[in-house]
Every structure is written in structure tokens, then in C-alpha cells.
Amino acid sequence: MFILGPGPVLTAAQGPITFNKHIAPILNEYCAPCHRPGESGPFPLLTYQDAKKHARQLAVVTKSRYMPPWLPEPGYGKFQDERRLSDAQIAVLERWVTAGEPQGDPADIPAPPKFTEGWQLGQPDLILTIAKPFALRADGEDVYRNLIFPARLDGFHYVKAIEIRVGNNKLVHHANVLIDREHTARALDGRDGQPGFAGMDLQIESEKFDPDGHFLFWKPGTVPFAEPDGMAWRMDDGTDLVLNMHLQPSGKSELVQPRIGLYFSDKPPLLRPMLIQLENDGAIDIPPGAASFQVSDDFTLPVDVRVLGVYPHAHYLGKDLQGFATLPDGTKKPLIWIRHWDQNWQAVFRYQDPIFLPKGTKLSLRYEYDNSDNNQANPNHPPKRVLAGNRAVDEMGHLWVQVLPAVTDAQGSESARLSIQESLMRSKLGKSPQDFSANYNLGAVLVSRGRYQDAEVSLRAAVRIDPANPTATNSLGAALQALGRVDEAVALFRESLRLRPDYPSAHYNLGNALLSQGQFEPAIANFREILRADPKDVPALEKLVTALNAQGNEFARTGKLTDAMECFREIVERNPDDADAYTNLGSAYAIRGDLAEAARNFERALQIEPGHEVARKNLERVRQDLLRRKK
């Protein structure tokens, strides 16, 4: 973050150019903030002597606009923070140079910028560091690197900003936090003995419709974002954070070990923004030679939104990107229209206002690849086919875009939500109907709507795409279950956990199922399975403690007291504040002759609930009793 100082209107019409009174107000605004130490510009322009020893390299790619790095076309969305320089100040830069480069009056130099060092947006609430370093060899193609972060909170915290300290900028080229709720990133990690796990585009799976609605994006030069008020997110204790990284090796081996900063506010969110993804990969399949292939995608929004920025992304090939919305009245407003692309100056763009679109909008994506030996970029030479994925010499053709619905009421915006997912999912699958992802998506969708028989359909057809997924598999599981088919339910969390064991959800959905067959025991030990991995997993705690209660129960009645009174300790001992656990022990010493612990443990329940009607009157009925054996 840096303030800058005064300076003067730049006109190309000015007088004598010098570097105090018309340069230096130019570099520190669009430059400084990367061309200075420790950032990752390659040389620093903060000074005079920077500028004259660079002067004719400025002035070759400020007119080229190569430099500063601003993708967007003007007049195809008005974003914040736009870094376009003027065709008065490219022309002030140019004239400068063929002057000679002077430096002018000394009086007219203006402040330094100011920056700040460290964290730009203060301290944070929370700092997050991977306990081992990534090792970037020394040369080689770039590196696409997702490294893990696990969040040990107190409780749940709403997040207003995240700051990501990449360490070393000049070797990471850009990086974005995904949210992984459900730790499916984790069975990835450290499998080749270095921290996290490759890939270029990442994908997180969740049980439940919980769609990441924000940008989580960080490059060189980029301001940390705070979320407005009441546009937080939550984050639960336990949450990992994934970041995915675009590494380039500097010509010698480094150390990465990047840090996030959580900045927590104490409004909650009201406002839950979506990221609605426009994508055609399965038509990219680009030919050797192809200087023009395009690729195109369309949704039409269900409900009225508010954009509020959008994220292109493509890889070397990408030559010409729109993203555009056509109003039901046909009336065509752009998004972002990118002539030049560059996927090294991709970038969140965010607008400066909201754009309204109403119901019936159509987003569409227009994008166009160069596959030709003239695209300077191409990775191949001479060209090869190149089809999607996830590599960096594969292709990607996206556009995110960040939307909130248009609505006040926190049930009417929820709603409007899985409006959106539903519209979204069906229509990727109208496109690619074994997407794997788009299947799961919408069971997840239709589940958080009731419409579990539905749910089902979609369940079926993802676990029929990727039968080892085990994410699917407890879903569909947990689908059936709802439906009443508690066999069936129960053998798919089997099979999830047999291909993942150590899967809390999976242990989970399957004893509850169990408890709800009044199979005890081994309901039990997948809740004690899930809280021997987290101690502080509270569902799972209230069903354990509920089970050992039937349990004990059971035991009670059938005059198994040793038994019943094994389940009633070990509640009270992982939750000693349980006035019915406390009750039902004294209940089973008394019946077993033992009064006098009978008494201390109803006494303890009440302690704890003094209003408990059954340990008041089974306390007064133990006490007649030792009373009757005293005499």
C-alpha cells in the first residue's frame, strides 16, 4: 500500500519536459509500487538515475502498453484501481526521452511514495505458515505448486480480508486461496516428499451447496481487498486453506514458505456474493497452426444480480477475451473485453460500481486462441495440438464472475443462491453431461433444497463417473438416507470409507444411520473414530453422547448395570456439564446398592441444573433410603 504524494494534471500539451515535474508523478503512481527493492520488478524507478538508465525501455513499453501491466480495454468496464496510463502521459514519457531526459528544477520534485512495510493492511488477527518450506529448483518450466494451511480458530470467525506474504515476489508470479471445508485437498499432500501437491487449476470438493463467492487473488502490485461490511465469510475451526501458486525459478534453487493473514471482523455476513463460472473446455481442442480458434459460452441468470468484478483466465494461447451480458430487451453491455491477452498480467478486476442485470440476462463468454508460430507465447515450436487441462501447456477458457443477488433479506439472497447453482450446474451439463463435477454439484444443490430424490439422480451419476470418489459416494449415501432408505445409505458410507478411512463426514452420516437402527456399538465407535482425529468436533460429540445414552439405557434395562454405567462415564467425562449423564449414573449405582455415589452424582446433576425434576426426586428417594439403613 503506498500514499502518494501531490503532482500536477498531466497534458501532452505542457511546455519543457522534466523528469521532477512531469516523470517522477508518472512512476511512482504506475511504477514504484513494483520497481522497488524486494518487490518484483527487475530493476527499481525511484529515482532520477533509475529512470535516465532506463529511459528509453520506458518510453518503448509504456507506447507498446506492455507496461504498466493493464489488460482491459477502456471503455469496456470502468474498474478500480485501473493502471492504464494516458495517451498524454505515454506522450509526456516519449517526449521526455527525445528531449534528452532532463531532470529538471529540484524544487519540483515531488514526495517520495510512501509504502508500507510488511502486512498492508496491519497486523493481522491471524497468521498462517506451513511448517516446512517448498524447495523451487533452479531452472525448468514454471512450477504450479498448492500448498496447505490448516486454521486451528477458536470457535468460527468471519474473515473481511486475507493478505497473502508470498515471501520472495520475484518468484511467485501469481497465487489465489481456495477454500477446502471438507480437508479433500489433504490425501494430495506431500505425496512426491515436498509440502502441498502440483497442479495448475484446482478444484474443491464440498459435501454441501457452499460455493466460494470472493476473490481470493494475489500479484505483484496488488493492494490487499477488505470486503465491505457485512460481505465477510466464514471460517470454521479446523478449515484448510489451499494456495495455489505460479512459481518461476529464478536460475538457482529457493526455499518458498509463504504466509496468510486472516483479518477478522465481528459483522456477519448478510451478503454472500457467488462466483458464477463461464466455461466451454470441452470444445478447446485447438490444431497446430490455428492463429483464431474460438471457443464460446452462455448462461442466463435466473433471478436479478449485481456484478460486482469478474476474473478471465486462459493460458499461453489466449489472443482475444470478452465477456459480455445481453439484457432480456437485447440490449448488449460488456463485462471486460481483452485484446491482448497475457495470462502473466491476469488479474481480478473489480468494478467501481455494481452493474445491475436483471432476470433473463444473458452472460456469455467469447474467447479466441492462437495457436500459430507467430503468438510469441506459444510454449510449442513448432505448434502442437493442444487440448484443456490443467497443465500450463494445456489450454483454459474461463470467466469468473462475482455476483450478488439482488435482494435485501438474508432467506430471499439464500434462495436466489441456489437459484443460481441449479441454472449453472444444468446448464454446464447441457454442455458435458459426464462432467463429473457439474453431476456432483447439482445433487449437492438439489440436496440443500430437499428435493432429495432428484439429489439422487445427479448423486448416481457422478458416483457412476468416478465410482472411487468418496466425497460422491457419502453424499448419495447421505441422499438416501434421507429418503428412508437407511440400508442402502448405509452400505455407501461403508464404501466411502473403504476408499477413504480416515473420512469424518463418511464416519459421521454412517453411525448416525447405525444409531437410527439402534445398532449401538458400532454406531459408537465411528463417532469415538471421528473424535479421536479431533477431539472438538462438536457433532460428533452430541451423537456420541447420545448413543452411549441408548446404549446405557439399554444396558440398564436388560440389567447390564457394569455396562450402563461405562456409557454414563464416559459422557461425563467428555462432557461433565451433562445434568442427564450425571442422573442416569446416579440411576445405576442406586439400582445396583451403591447410595451413596448415587447421591453425590444426583446432587452433581444438580449442581449443574437445579431445576432437574428426575435427579431432585431420585436424590430424595436415596436420601429416605440411607436414612432407613442408618436406623
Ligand code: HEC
Given for the second form:
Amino acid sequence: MFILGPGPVLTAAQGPITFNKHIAPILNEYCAPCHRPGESGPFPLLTYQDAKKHARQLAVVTKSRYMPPWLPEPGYGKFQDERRLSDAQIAVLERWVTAGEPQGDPADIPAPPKFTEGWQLGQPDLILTIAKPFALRADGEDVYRNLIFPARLDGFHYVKAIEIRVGNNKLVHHANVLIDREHTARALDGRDGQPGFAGMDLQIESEKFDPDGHFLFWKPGTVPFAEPDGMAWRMDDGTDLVLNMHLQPSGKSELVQPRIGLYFSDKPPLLRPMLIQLENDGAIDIPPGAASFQVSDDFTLPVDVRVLGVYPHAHYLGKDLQGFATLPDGTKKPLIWIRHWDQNWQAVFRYQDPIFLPKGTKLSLRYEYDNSDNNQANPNHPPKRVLAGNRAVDEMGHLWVQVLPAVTDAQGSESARLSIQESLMRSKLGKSPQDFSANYNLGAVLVSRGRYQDAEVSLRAAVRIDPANPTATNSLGAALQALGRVDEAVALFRESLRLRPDYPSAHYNLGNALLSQGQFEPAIANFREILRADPKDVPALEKLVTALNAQGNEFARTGKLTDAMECFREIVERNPDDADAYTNLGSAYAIRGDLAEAARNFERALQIEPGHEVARKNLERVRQDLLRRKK
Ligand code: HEC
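Return the structure block for the form predicted in complex with this ligand; the form predicted on its own was the one displayed.
Let's see the whole complex now, leading with the same chain.
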């Protein structure tokens, strides 16, 4: 596949190798994206003078394949935007240096590369910022920082791309964005007096099964990835984005105030990918000095999928990282092989063509770690025992595989996603049965699949492992409520609210359960509690109206008409366009004998909905009574 040794460009007929003819095109394409002012490279590589100044170094770093940074081994997955020099190009660079770096004929010099300044994808539709910059110290070890960007949107949007601008690209090696719909990260924000919080890896807890199947990854020197049509993701008002950054001190202290640019799409998502995480962090316990410590994980696909991309991840001790698939017929397909891991150059790798994998295919991770003194990246000299964890001195071994269920209809795709999630959680529990989030997530997915009895088992396990977790307690209540065990459910919702008094979902569930028991007053109080925090919460509003209505009818039935009127009046206030609400209020007035007021309300109902039968009949009757009274 690759031309070994001197390629066709090196034939004598084409004359000597010169900068203008042979070297500039290579530098423009492979080096200049980073080696230019404002980008991550330590010096520019744009002109002959630039190249000459670093000539020897260029030959050395390209020959060792340190530059341009590109980790995957050729022949193990065909990736988009492969930034890898051929052996022939490397030989050309070396020969140019050996020949004394001739500049060549000015007529040969190619047009300079064109770069877009500022936002690479054009002006974003929305730019998110943080209020206060993060102060990065002048020197010392790399810094891993998570910053929280609250997003205010008008309703929701479909996001097709994100771009991160940090101001100084030299400071940031790479960044990941996590979507935090339930503000779980906020509790950690600013505890050390600086915006955000420390940590190399980050997990966001989520209440529902709604996995985000997108790699929101960014690194300097690349044009951000825009999702194809139909693969945007939905972002709602009030969502937090958490930016997880790997920062490198520059020698002077710097203020870092990144901005996240969001690009919207008007096309709703039709294709919803998923991220399958292979890992076995529980097995990471690397003795000091171990030069090839191995970790493995396997996961069997429960459905047909297409693999879109992979994101391998390890920290400083990672050495040889392999991912592959074994098809049901035994065929082995490589996904990626990185022979010399360097966590500084980690990236998301997207395939040129998606890889189809049938149901029953086994995905495998085989990672090797070097905790010896020979590993220059080892943070410990002499080496120490290293366990899994999210600090830079801990280790990790993840392979994220982005897959798209290979079915075309939305229903089939959703059910495929649920079965992938179920298999993933079961696989996790096989490795660590006491994993809280695996138990919780399995329970959540079983609830989504309507398997409440099975869900109860998993959610009970989650609550047993972490009895102080309001989310798990609330979800267990919801499963029992679905099984018709309302009293038990009510007790769990109350417990969840004891653990977290402002928890909207538990208020909603408790309100609902009480409503089903005919306990209108406390039900209404719970819906009001949600609306106090967020007056625009539509489901809570609807439930409040239902509860008020039920209570109003109850009052009307038992003759407490003033109270009924209160309820109906409030409903009218909250729903000025609801013909039913006016009809109810009118009826209450009629029963109380206030016929004029009753007629006014029926008329209002008919203005809104001219075909409203009940309002029309009631209005007729009330008008007749009014006439009779006059006589
Ligand atoms: C993705 C961005 C990127 C690309 C593409 C890139 N570089 Fe670099 N380069 C860097 C960064 C960042 C550094 C400094 C950090 C380091 O040395 O790891 C660097 C460092 C270097 C160094 C100094 C190494 C040392 O040991 O101090 C040389 C020489 C170099 N690059 C040459 C090249 C050449 C030649 C190319 C193209 C064939 C290239 N780079 C492509 C980002 C890039």
C-alpha cells in the first residue's frame, strides 16, 4: 500500500530536491495547520526560512513519525483526514536536508495554504462563555480542568457541530464536551476558588436512558467535525455543557476563558448513534516496573450495527492499544491499532466508510501498559503501583466505539439502542456487580422497555448500593408505581424528596401517585412546587390543571362550590385558551345560581371553540333560565 524507499518524485530526471518544488507542498498540507501563528505548534513552518531554521529537526521528527502527530498504524482501519506522511515523503525530507536544504526555482513555489481565521466553521449560531476566566499557572505539570457552560436557549435546538476557542491554542491539547442535562456537575463547580473543577475524566449521571451518541471532541489544528444531515443532537434550554480540557502551562501564567460555538441544524435527528464503551478499569492494578501489563474487555453486539468511529483513551502508561471485532463466522476485523500510544495526541478517529458488523460480533479491547522507568511519559520515577482513576497519575483504558443500529425505521432503531444499552449494562455488571450506575442504568433501560418487574430488581440493587441517591430512589418508586404498588411508590418518592427536597422529578411522580389516590390537595402542592422553580414546566402545568379540575369537580359534587370555583378560576387563568376550563367555571357558576356569570363563561368557551357541545347546551339552558327568571 505504501511506497517504500524513494518514490517516483525522486527519479534523477526530475532534478534535485528543492524546498519550493518538493518540501513546501508537504509542509503546507501536513505541518502548517498547526505550525503557524496562533496555533499549537511551537514555531511556524510556512516559509523557506522557517523550514531551514529547523531543517535537521524536521528530518528527525518525521522519520521517527513523531510529527505530524498521527497515532493509528496503517492497515488497521481507514480513517478520515489521515494526517500521515508516506515513507516516500519522509525520505524526500531527509534527502533535502542531506543535500544542504536547497531553495530551488521561485517559479516552483506553490500558493501558500489558505486558513480561516477565528471560527473555522464560520460565525456560530450561539456562543457560550464562562463568567470568570480560569487562571492557568505558569509551569508545572499538565492541568486537567472541567468548566461548566450553562446554555440559555429559546426552547431547544438541534446541534450539528461545536467549536471551541480557547484564545491561545498552544495551551490546549484536546478537549471533550459532555452534555449535562441534569446539572450533576454543578455541585463540584468552583470549590477550589477557581471556575470549574479538576479531573482528567468525567462521568455525567443521567436520570433517563438518553445516551448521547456523539463524540464532542476537539483538538487544535483541525476543522471541527460537523455531523451529517439527520445526525444532529438535541439541546434543550437549561442544559449545561461541561468542557473537559487538557491544558499545558506555557511558562507564564495565563487566563483561560474558552468559548464554545454551537452550530444549529433545522433537520431533526433521524439517525441516533450510540457510544459503546469497552473498558475493564476494575482490572487496572499495575505493579511498579511492569513493562507490559495487559487489560482486556469483550462485548458481544446484540444487533447489527455500522461502526462510524472510535476514540481510544488511556493515560501516560498506555503503550500498545488495540481494538478489533470478531465476526460470528470467526473473521477478525481490525478497528484500530496504536503501537506507540501518546496521550497528548489522542483523538477521535472516524472511518472513511462505516464498518458493518452483524449481530453476534464480538468487540474486543486489548491494551498494554508500561509502568517501567523506560516509559518516558511515566509520571513516576521510580515507578509506583498504579490503579484506575480519573487523575493524571491514575490509569484508564477505554475504547469508545460509535455505532449506528443498522435498521432504517425509527422504532427499530430505538429498540436496537435499548438492547445495546441493556447488553452493555449486563456486561458491566458481569465485571463489577456492585457498580451503582450499571445497576441504575440497567433499571432505567428496563423501565423504558416496559419490563417493570425486572427493573425493580436492578433499581433495588442500585438503592441498596447507594441508599442516599435520590435519583435511584425516585426511579424505583416510578417502577413500583407502574406495577400498581402505589403506597410503596409514594413512600419512595417521599424518601427521594427527603434526600433532595428540590427534585422536580420526584415532586412530579409523588404528585401523580397522590392524584391517582384521589389526594388532590397534596398532589396539587407537589405540582405547585415544581412550578415555583420553573413556571414554564409544561408537564407539571398540565398535571396541575388535571388535579385542580379533579378537585374542582369533587368540590362541586360535595357542594363546596366556592372552593370548586377557586380551582376552575385558577385553571382559566393558567389556560386562557382552554374552552373546557371556561365551561367548567361556567357550570360551577350555574350550579351556584349565578346565571349571568355562567353565561359569560359559556360564551367565552364558544368564542374559543365554536363547536363546543357542552358549552353550547349549557348556554342554551342558562339563557332559558334567565328568561324564565325575568318573567
Ligand atoms: C496537530 C498539530 C501539529 C501538526 C499537524 C504538526 N505539528 Fe509539529 N508540533 C506540534 C506541537 C503542539 C508541538 C510542540 C509539542 C511537542 O513537541 O510535543 C510540535 C513540535 C514540533 C517540533 C519540535 C519537536 C521537539 O522535539 O521539540 C518539530 C520539529 C515539528 N513539530 C515539526 C513538524 C512537522 C515537520 C510537521 C509536518 C510534517 C508537524 N510538525 C506537524 C503540533 C503539530
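Under this definition, the rigid core comprises the largest set of C-alpha atoms superposing within 1.5 Å between the forms. Residue numbers count along the first chain shown, from 1. Everything numeric here is computed off the predicted structure, so don't read it as measured data.
With the core held fixed between these two forms, Ala506 has its Cα displaced by at least 2 Å. With the core held fixed, the Cα of Phe555 is displaced between these two forms by 2 Å or more.
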